[in-house]
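Given next, in structure tokens, is a single chain: the form predicted alone.
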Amino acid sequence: MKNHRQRNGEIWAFENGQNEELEAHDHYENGEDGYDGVVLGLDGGTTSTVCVCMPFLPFSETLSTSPPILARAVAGCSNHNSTGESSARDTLEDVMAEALSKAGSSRSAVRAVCLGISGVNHPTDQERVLSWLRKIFPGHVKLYVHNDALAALASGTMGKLHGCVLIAGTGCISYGIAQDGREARASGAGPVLGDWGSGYGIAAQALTAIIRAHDGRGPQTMLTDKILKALDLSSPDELIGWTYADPSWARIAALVPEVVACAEASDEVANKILLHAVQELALSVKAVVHRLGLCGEDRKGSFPVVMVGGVLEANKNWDIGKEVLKCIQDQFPGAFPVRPQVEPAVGAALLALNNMKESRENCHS
């Protein structure tokens, strides 16, 4: 039995389980459009999930800060411990469809497909992707599917993988390559098995410090006012309920602000909460470091350090990025902060360009 769906134009159609190939004209063999067809890079996370389609470059160009842009589409959560693997599958075909569309493009034009999802932590999640992939496009599409760090980390070094990558949004991850392609990495287990320096631990951690005040267990903290106000609630009471009300990472995340602006006002427990949140983000970093080598036998060899994430931008005061950094740099003086100039899904795309091309240049060899 069929399983036809129609997305932004183009039929996406499936027979017990299985892609039905569609008939259309090669456009990345006959050079339409102006360009040698397309290449899609992906960054799903548990917050949204962005896709941008890029044209195909020659493997002669070098990649720059502003590569083409197509288009881009945006999409929620693809994390399949989050939102289940239907939901998550939807949500991958869809936003590509969507890119796809907006440039104006089909997937008979896709040379290539990079995706950096969340969730991604061991190859069985990697096949299982892959496989999702395999029934959407042609069999000469090349198919890479990694954990959304990597697309992080190429977004910084332009598709290159090497130093380290930290990420602290909803949740967090440090993820790091060695020149030899050793790779390790540290955190991003969920919140349940402790990633206390995410977005979801900071916030989870003040709405434990309101209960802790109200019943007597913990001091009094600007947090219950400042939290209160921002969820229109009248009293810690009623935080219980709104928070098995709907228990999503991405929803008590979004109290980050919250808890940063009461630190900036000197509350000794938001403080505290943050404090802790840069040492952890500086563990996980130090770790990756230290099991790759990264700084060289003296620990004061040179290496990127790209940082990313809402926890991590230098737009407050108290600036959790610039103090990880801190952290870091006390015990390995070479890392460097890389900002990327260009965003993950871009990295991933970039991340796709960089594997044909060493493919190529293996094969020629």
Given for the second form:
Protein chains: 2
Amino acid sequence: MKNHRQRNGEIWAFENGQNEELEAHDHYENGEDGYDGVVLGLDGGTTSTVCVCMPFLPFSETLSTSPPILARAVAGCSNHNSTGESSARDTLEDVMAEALSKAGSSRSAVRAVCLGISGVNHPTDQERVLSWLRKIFPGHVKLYVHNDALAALASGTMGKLHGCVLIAGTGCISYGIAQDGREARASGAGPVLGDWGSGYGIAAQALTAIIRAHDGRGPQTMLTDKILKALDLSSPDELIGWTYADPSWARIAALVPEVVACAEASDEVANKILLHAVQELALSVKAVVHRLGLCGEDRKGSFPVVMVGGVLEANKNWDIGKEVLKCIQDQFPGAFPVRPQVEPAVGAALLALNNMKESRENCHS
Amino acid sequence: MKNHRQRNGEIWAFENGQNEELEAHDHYENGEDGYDGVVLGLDGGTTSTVCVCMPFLPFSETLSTSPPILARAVAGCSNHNSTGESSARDTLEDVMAEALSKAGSSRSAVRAVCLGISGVNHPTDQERVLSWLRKIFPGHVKLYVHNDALAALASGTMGKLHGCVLIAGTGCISYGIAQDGREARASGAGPVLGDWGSGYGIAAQALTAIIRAHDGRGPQTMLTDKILKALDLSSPDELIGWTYADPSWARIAALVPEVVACAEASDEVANKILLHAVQELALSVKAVVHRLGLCGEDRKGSFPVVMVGGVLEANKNWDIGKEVLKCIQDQFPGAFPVRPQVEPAVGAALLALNNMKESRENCHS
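Coords for the form predicted together with another copy of the chain, given the form predicted alone:
Below, the chain from earlier opens the complete complex, with every other chain and molecule after it.
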């Protein structure tokens, strides 16, 4: 296997030592305790990357109880659009090595790796990440690379691929998959390309409303005092410098609670921004449901809508997630909400197990 | 004088040699040929910075004919928000040194410096740039630092400060000044803060429309084929990577002609984007006019609207500038358009001359 950087030797050095040490009780390697190797599930985002190591159990067993986690590791950003290719690749390799090391396992025990990663928007993105993984793992290891939305969907459906997921945190995306495997997505294109329902989109509209109120283009709003106070600024003019001092999307998205607070205090401008975000988020889901026909021919069919991310979490009076759901159900009454009980990295691992089960069934049939 | 960097010595070295060389015919220094020193006018933008060196003539003389330019120098970005403080400062110093050197003049001949610079949005920005200039020029030199919109206004009014300017290039801003000196601005806050009438704003909305058509959230549009072809991309998915590959606003704003072409070919989506931009640009001007009362009490008073920038230049059938003007005149029939005959850097120099004339008059009165 060809190493693509010098320090790979160091990262994977634990494998040699551990293989000897674990020889007597090498249960994740050789199937004692009913385990036949391990699978890795990864959730790679702009803020952080999580990798879980799970035993390779029959798919049905992982669903009967809460899925068993052997180890969990966390690293930084692995979105290549944000951090660059080489840094994204290093982050992924580091976090997988750490998870395997913590689990007392090694690459030779890995049966499958499933990666849900933000910034994978095109087959060439997928191919690039697959080629990184192929250099790390032997040829028999099953490798799956998807947009992070797929891992989030699987975290709500416990690895079953059917339904729609809506993620609204700093960014937003809607992604769905039909019973026959057809996929569709909407939004998830980033702030330049109009993800107005995202945390960033909501907060950027609030900052814009402050500027408009200040320069006479828009109505006065509570947002001015609320947000200037939160940022410790004394004038709306200072917002321009503040905005460009640091291009991080998350820093702007962090202002969403201030917008919600103003809307809850009946500020009309803040209220309009949230209503717009609700429309945008619901539209993303509806576009996916419509394209995949998730609702059946009569539009009344039942399907899950997995809801993930800070923007959709319950607030006191102004509950964005609840309003989005109402708006979806107006058109598709069979849509039912799912709030995931496991994290997306576990969803990714369950996805790998499910994929392998299906390919085994297809081989036997 | 304290030098703020090592290489200042080099930049200004020409002054010593030239002073000796010019001793016999040092007309810009000592008032021969009717000149009593020089003034520098600068237009500092995100793309480039222009400095002109003009003789210090009585203000009325500069207006009787086309203003005499002794030298012109061009450098890169001097918007500190884009390029950082130290780089912006170096660019300004370099371009002034080059203009003085080309004019066969020197710092000792400078009577005034007027700088119109983008990114100056707050008194602290202004103070920062003034402190840079104070380190370069002796104490008696008059220094004026303004937002670049003021220089653009002066380029249309030949240095008189009255009326409103609308700049719509990569960014957009509206700025006005009343007879009594009161100032106001609108927009000019950058893409995050919703400058939807700017070239960047128009093109970003077009890219968003392509994504929406592709993922089922919006109607189909000619923009898809037109823009993908212009960028040599094969699918709308690739736009996401293209957008994040290079954060330059100008690169996105360069797509405006494609949007105009689609609108001219009756594409409804492109048409709506341009109509929205027209409303936004007109609103920026109206907000300034309203706040300053430029239109007089009966709203029918006459005032100039100086129109600058690629977005406002005439197109074949869809003329954004013309539509913006119509929209302004609907509310303020006394608004008359001015297309500047000189560049903003000359406007800045004229502004310096005008300011000095006014302060002289005030002293004498």
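Keep in mind the model is a prediction, meaning the values are calculated, not measured. Numbering follows the first chain given and starts at 1.
Original post:
Splitting the chain into two rigid parts between the two forms, is Ala245 with Ala112?
Top reply: No; in the rigid-body motion between the two forms, residue assignment puts Ala112 in the other part from Ala245.
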